[in-house]
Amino acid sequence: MNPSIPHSDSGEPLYDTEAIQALDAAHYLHPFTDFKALAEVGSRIIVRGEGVYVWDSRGQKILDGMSGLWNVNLGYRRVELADAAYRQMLQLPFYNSFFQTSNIPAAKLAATIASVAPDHMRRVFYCNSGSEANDTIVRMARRYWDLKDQPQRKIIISRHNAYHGSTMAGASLSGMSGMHAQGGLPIPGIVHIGQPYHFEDGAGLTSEAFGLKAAGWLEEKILEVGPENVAAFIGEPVQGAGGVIIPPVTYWPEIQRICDAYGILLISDEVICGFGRLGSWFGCQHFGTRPDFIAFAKGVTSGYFPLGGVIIGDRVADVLIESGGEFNHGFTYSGHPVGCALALENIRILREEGIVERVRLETAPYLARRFHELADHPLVAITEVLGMVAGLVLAPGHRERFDPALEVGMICRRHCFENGVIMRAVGDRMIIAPPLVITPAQIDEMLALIRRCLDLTHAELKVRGQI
């Protein structure tokens, strides 16, 4: 302990907050945020974070239910990842890929990736973030039709509420309607359809019989905009940023049918669903399909350095290979040795701990049984699992939906912070997707401290008058 700084009582070293927010509100413009609103309230300012943990500079600890943004994989403090960052740091910590070059970190993930990725993808193209993976997929998956002769094959199908970036070939594929207000959105050649998203849309179907109406919605599109214009269909596993859609399970067999059937390239995007999340490697070796691409970024690294990437399917990688040319696309930063590095040691860990069975095998069902034990509450119309990620719907009396302009979601949010745990807001859907490290134990105080800000959400609408 540092004597020159107070500490609070717990320990934790207290820090001037204020001059802090006041330096990021002078300098620091946030994602996806209301410069003007966040400079009145000020940041909340995290400074460390350790296992399942993060503490804030007032001193408060908060179990961070949601892996930083879908990624910390492997918790807070992993010693061996910061040693395998330093370790390369010192002996190579920069070289680029361009010019017939490579680093030894680069090639070796590459063949890591492949040995557990599906046994047709065996190639991979790094970046530095999931948006840039997308975008890399699109200028591919055209340039796979242009060497197929098939030049008019441009169209991508994407979904309405899905993520897929905010770059512009990101944000167009993504079906965020606030996203695509911005910025003349999307660009030409995407257009979406509707989600699978059975609580909204399929009143009076069962799950399956709504999974197949869903997926027969890519077909009417592919019909609509003609089969020969189509180059690829994109989509989530389950969409993350969308509010945790989990899809019926007969949605992505009839996808992988119907794009199968008019021959078009299957897009996964793994960029939160990657290295385990779902318990296995990927989600679509969950939901058995079989990609020409998958996106990936987040949980490669357990986000302890910026990398992202592409798996390709063999279909596509031997024809972009034997065809010859140049694939002109690529990033300074593609194959960073230090991120890669970083990258070998996570999945090291990830397979000799056994963390991806451990998900699947033991405490991805105990949050299951546990998070559904929030059904009983006066506020939550439904809860819906998979793997390491869950949400629930916030209703008055288990009916009726609020009207959005209440931002109930946002009031259960600010009573997560203030009581120690994260919790994300998607409209009315409140969201985990916790460390994959996160035990029974921590479960069971996660869920202690969601049903205490549901009480505290449930009592503040009350007084408000608003159930």
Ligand code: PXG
Second form
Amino acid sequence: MNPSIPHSDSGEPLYDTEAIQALDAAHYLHPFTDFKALAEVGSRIIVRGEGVYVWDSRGQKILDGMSGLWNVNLGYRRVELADAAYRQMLQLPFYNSFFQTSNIPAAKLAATIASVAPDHMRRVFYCNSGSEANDTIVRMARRYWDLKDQPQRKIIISRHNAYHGSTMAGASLSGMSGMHAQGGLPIPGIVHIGQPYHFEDGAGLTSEAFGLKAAGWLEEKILEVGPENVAAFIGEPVQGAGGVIIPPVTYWPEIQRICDAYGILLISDEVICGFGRLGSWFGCQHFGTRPDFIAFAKGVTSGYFPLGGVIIGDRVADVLIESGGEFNHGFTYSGHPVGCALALENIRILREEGIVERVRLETAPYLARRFHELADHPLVAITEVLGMVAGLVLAPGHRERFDPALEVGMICRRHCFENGVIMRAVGDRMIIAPPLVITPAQIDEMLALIRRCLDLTHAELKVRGQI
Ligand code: PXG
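Would you mind giving the form predicted in complex with this ligand, to go alongside the form predicted on its own above?
Okay, now the whole complex, with that chain kicking things off.
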């Protein structure tokens, strides 16, 4: 009997893994998944979580190095968050914000978010997800230019290998060719430039020089399509799903300069970076940019409830408000009272426990020190860390690369899962984004597990004759 999973009185495990896997395979089509391949192997069923750990239905304890999907920032089983949702459900489980009505948590949360956002950003529009936040921004940015009598300003410039969501606009903004190949994307008016990935594209240049070069691609694109046609530029402060691409320090200030020079709106997609992930409330505060829009989701509720939204800078909000006329856009659950009550509690805990500062001053520097030690591993080409995100490149030598067909990332990810730590593989990049509450001792535990999995990956590749 495995003591870590609940058993019935007669000693049977409470979870019938095979039966749940059969239901899952027969009826549940998973996101970003090869349906047929998954049905053949069966899903791993996660049944519970506490702190930085989750447990599967067979009782294996796993250190969640990805905070769920970059979102469970306060870790699992924070009773205060569950209580806040429960209390709000009893008080008022739902009311809409459409017809000149509001609710207390939605109003308070908007004010609270404004208090941690950059000073020039004081208005919030609510959605349910990061994708919806970005769709909302596309419509809001274009409406702004309509109201400014520049309706031809429709083009939004994004970047290859960005991730901005899976809705029609979100997937179009995303720079992933596999997504664009399905569903006739991108939608009109969205174009892409290169990403600031020094390791891949910056050979022969210092990081600083490459940052300026990569930002310069924005100016080239603006001039190519005509500055008078460009509405906005969108970027994640640090690209998440693309593989934790941390830009050179020169990159964002130069992007800001270019946006200012051509009067172009700047969109900071903070669905991952927002609410403390980089050791600041928002990534734009770390990099010193002045966005017109911030997209947020995920960490605003630590993932306990689906909630997203847009924070709007004054120069746009003032025009939208002063012009009068309806903004014809919104969702049934915009400003959901339960999500907003939970988010308020989440932010209260982040503030009162000083978690953002602790990340910046203590745990992120410790993570950086320990993670960079992996650079001596024979399978690791580079290690990069900022705040509570980190990535390494698997490579057979310092600047050599593996053949993508070998799928070394997937081999490493399998070893991680089997050995009790969750890491994401993006091509040959292995990435982590642990809960913001992870302690130094847990960072040690995580790094020991990661090193072991790198060793196992190395050994497997050797046996296969691939290194
Ligand atoms: N913007 C960014 C920067 C994101 O990371 C979205 C928008 C879309 O949010 P929603 O809530 O609509 O999913 C995201 C989502 C991955 C992975 O594999 C990352 C995301 C979603 C799913 C998978 O790393 N990020």
